[in-house]
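We begin with a single chain expressed as structure tokens, specifically the form predicted on its own.
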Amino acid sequence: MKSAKLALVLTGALVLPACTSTKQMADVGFTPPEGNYRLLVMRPDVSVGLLTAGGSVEPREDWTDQARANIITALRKQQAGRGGAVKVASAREEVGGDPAMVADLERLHKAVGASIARHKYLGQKLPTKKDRFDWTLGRQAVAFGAASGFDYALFLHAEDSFSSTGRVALQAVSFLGCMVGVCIMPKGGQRSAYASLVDLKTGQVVWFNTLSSTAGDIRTPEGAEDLVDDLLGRMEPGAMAKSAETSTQKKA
């Protein structure tokens, strides 16, 4: 009887709709690149892990490598339909130029991107940037643009986790507790990502988008395509991007 109830609970959890939400921000004067622009898509920064029963995430190199490869394939497919001269790098060595400069730029963007996510999306507003979208990678990005010849650099960061068997069992037990009035439901695997477009003539981050989701699997080609489409598929100009927040429900 107990095993039958557990099976029902797990089945129910599998069919519950999951939500994906995105929210764009941009420089007021930003318009999506068009014409003869040159865009470099940097090697995606990806991390995928196993969510344990205790709630910690154990990184999995095989899952991470598979997810990154799928995202790169999805980026190439998506950017091919946008025009311009686009190069999608699958390794730092493919970017060209000084490897040390590229590594520094990647680290700089990771710090700036995390700062944007924290101060523009999580309520920790900075007084000097309260009503402005004003972030930059500075002279380092300008120097990279001059050396590489690209007009823009697109960065993508994604983190994903998947519940272990122990975590799923814990959720099932917690769900049964909810049925009798004691409801403390532990979270399952979740996905978060952000992308930013940097103007390499000024160093400014001119467009930024975040994504949070409980749906899909970026270890599969289809899941990676969904992530890229949700994050980059509808790049809005500055005046519209500030209010461009979308949320969709998908079956998990």
The other form holds:
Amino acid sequence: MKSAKLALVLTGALVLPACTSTKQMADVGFTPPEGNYRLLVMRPDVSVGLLTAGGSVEPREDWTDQARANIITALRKQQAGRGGAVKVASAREEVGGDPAMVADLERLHKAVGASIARHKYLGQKLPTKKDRFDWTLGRQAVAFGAASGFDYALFLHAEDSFSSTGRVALQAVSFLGCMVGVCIMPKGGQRSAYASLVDLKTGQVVWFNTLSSTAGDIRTPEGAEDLVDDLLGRMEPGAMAKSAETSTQKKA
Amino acid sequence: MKTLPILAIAVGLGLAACAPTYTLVSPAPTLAAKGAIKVSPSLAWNRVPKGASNTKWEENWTRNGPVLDTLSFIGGLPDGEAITRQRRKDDQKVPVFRATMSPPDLVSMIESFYRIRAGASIFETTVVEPATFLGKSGLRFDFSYVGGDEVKRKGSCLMAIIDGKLYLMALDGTALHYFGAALPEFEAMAATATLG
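What would the structure be for the form predicted together with the partner chain, given that what you showed me was the form predicted on its own?
Okay, now the whole complex, with that chain kicking things off.
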């Protein structure tokens, strides 16, 4: 039984080489915060689930809570070495201000993040934003910055999924199919994440990075640290809109 | 069983070639909805590619992405047709337009669309008043709603029934920022819109 499981895992590893890709964007003139800036890291928006044999993802609250806690710890550790006054919120109430307003701002950010992903990464380009990166959270973000005293807000969204035993078995069967010429390989668990930095003096999203990975496990402290490092480790300046688009790819 | 909304940020997957194409709408007099409505935008917009739910009488524009703001035109929808392409399941069908619809019927038709197809859990009508649209007597309908993604949004809709057909121009956007940012442009365009 043990060897059968091992064979399945090895098959998966052979078929799906683990790798991590990131691609960040920033508008013209962006420079990473330095000096005496005040940064608020919003409570990370995290969801982790089980990828079933049928391909749907069943959310797992215990995994999600564990992953969020690990990411918050990793964020605190990473930002401590950055300089500036940084507050990492583990709950919406810690952010300060009206919780309902903060919730609205978080939801707007999620919609803005989805728009940036669709129109800057997935090829559905908007002609009016061809050479620009100019999404905003608007006046509410500026008012929030004025009331809270923070210069920047950092948002992080992460989704992760892990294959069930049935899914792994399906992949193994599909791999055998490939050997006889019928190759439809179901995807395994994968992670996608994005982070954005919002200038609270203007409301503008000034920097954005995405991550796509089939490696690691954010339910563990090490996996969460890798995610945070990959996503936030090297914030590039935006000397020009085009050159600010930097991609990195690494094999795990 | 609920599925997670896995965000398809698949860097380097090469999906660009399959992606629908948005086209530029320049700030100049422009025909929309198959030439049925003529408007004069003062800003550049992006024409949203047709989707599976769009009827042939509909056209949509956006400035920052349809998730954030959408300007919709429906030009000359005939009696018996719906404002969106119908689905097979009965519980997904929206009311069809009738040339004899009263203002409350028209408002109800729009609200049903948002509840059934946009997943609006909360929908509130804020303004219903007579208005002139395309030089004819029509209706202005303002509303707010919360969709499936829990984002609060607002909408403003101008409608008129001309020769038994529905003409409509609407703005929909997030209540925080994007609706308000596009509203002056929408109102200016609607005020000067003419039949194409």
